[in-house]
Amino acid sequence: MLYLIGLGLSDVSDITVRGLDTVRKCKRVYLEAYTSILMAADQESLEKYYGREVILADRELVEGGSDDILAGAQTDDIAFLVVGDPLGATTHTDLILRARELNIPYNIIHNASVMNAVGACGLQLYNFGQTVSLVFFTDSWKPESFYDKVLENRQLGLHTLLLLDIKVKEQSIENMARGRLIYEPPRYMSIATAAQQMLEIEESRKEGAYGPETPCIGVSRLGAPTQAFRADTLEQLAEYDAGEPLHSLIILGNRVHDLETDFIAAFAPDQERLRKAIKDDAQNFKKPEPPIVNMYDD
């Protein structure tokens, strides 16, 4: 059996009881180690808590070495650990599909992820639209695919959760070109960087998906004891020091419920400014023009 087991968001003990019992009976235990991190745990602490060896599974192993992970799973129990929920922010459907091809049964043990824990910020989960990812820009690469999804959400009055880039075990272009297995230090996108990049793309696109005065929430270390929220305009968050990672960013929809406003106001350094930004956004955000229907078309 292949087990995909969610670890939760922060501590070694965030794993469920069923998940922990399963880990301790498996022959091999892999930890997916490139899409996210447990903020208060590492490989050594996990091994101590589980009483088992934990094999780090980087991007190369997960995407190119699934046969190694699945080897023997027809007769043995294999655990594949994922920070958050196995099928939450990052899906691992490729591994499941490969297991199906090999007639290997699988079981998913769920846990909390950013996708549901983000409700702690005070916004109602069913008022969220598409979740999008934001990657680090380079001088020559500034992908804008997130922009259209934010615009679609905003046109529907829905909030947008942006998952910010994590660079773990990444190579520089030079080292890749020279075939050198030298990896860059880990990098985690901050709320400020995300806000700056978003404003840069709006300045380029000029389609009004959002702007400097758009109300937002910066989310820091969700699920950890040092969890923090900052409700402010996008322009203000572009200067915000959110401290240690991990971070996320929420762009509010243009129809914020009064209960949501009252809840998130406690996270604002200037409640009056936040309330004004929410009110102005509801009044000024430009909805898409309805299509013109020609009654004389065939």
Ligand SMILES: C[S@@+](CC[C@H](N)C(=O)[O-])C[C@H]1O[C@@H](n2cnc3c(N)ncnc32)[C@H](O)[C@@H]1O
Contents of the next structure:
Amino acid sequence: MLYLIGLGLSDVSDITVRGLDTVRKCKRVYLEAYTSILMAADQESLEKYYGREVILADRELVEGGSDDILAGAQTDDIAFLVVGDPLGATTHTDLILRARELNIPYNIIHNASVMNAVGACGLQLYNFGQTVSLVFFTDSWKPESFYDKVLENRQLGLHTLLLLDIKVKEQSIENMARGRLIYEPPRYMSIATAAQQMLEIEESRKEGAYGPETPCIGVSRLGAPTQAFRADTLEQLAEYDAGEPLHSLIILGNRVHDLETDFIAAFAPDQERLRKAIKDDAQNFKKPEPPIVNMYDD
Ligand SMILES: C[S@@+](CC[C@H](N)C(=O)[O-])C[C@H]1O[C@@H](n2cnc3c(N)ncnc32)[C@H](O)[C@@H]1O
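To complete the pair, please output the form predicted together with the named molecule; the form predicted on its own was given just before.
So here's everything in the complex, that chain up top.
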């Protein structure tokens, strides 16, 4: 059996009881180590807690060597550990599809994910639209596909959760060109970098999906004892030092419920500025016209 087990968000002990019992009986235990990090744990502390060897699974192994992970899983139990929920924002459906092809049964043991724990900021999960990812810009590569999704969400008055890039085990262009297997230190995008990149793209697109005054929430270290939220305008968050990773960013929709406003006001360094930004933003909300259906067209 292949078990996909969620580890939750922060501590070794965030694993569920069922998850832990399963890890302890599995023949091999892999830790998916490139889409998120368990903020207060590492391979060594996990091994100690489980009393089992933990094999780090990088992108290369998961995407190119899934048959190695699945080897023997027709008869043995194999655990594949994922930070957060195994299917929350990181979908390991490829691994499941390969297991199905090989007639390997699988079982998913869920846990908290950034996708639901973000509700702790006080915004209603019902009022979120499409989640988007933001990648690190380079001088020559500034992918902006996130912009259209934020625009669509904002046209519906919905909040947008932006998940921020993580770079682990990346090679510099020079090392790659020379075929040297030297990896750069891990990098985690900060709330400030995310806000700056967003402002840069609005500056070039000028379609008004959002602007410097748009109210946002910076989310840091969800689920950890140092969890923090910062409610302010996008422009202010571009200067905000949120500390240690992990970070996410929320662009508010432009029809924030009064209860949401009251809840998030506690996270604002300047409540008046936040309330004004929310009020001004609400003026921009125009209910989209229903599509015109011509009954006489075929
Ligand atoms: C690709 S998602 C992985 C989601 C994970 N499987 C889950 O269910 O939570 C990783 C991104 O989500 C965000 N994220 C994950 N955990 C977080 C946390 N505890 N606090 C803030 N942001 C977090 C960060 O932007 C991070 O780069």
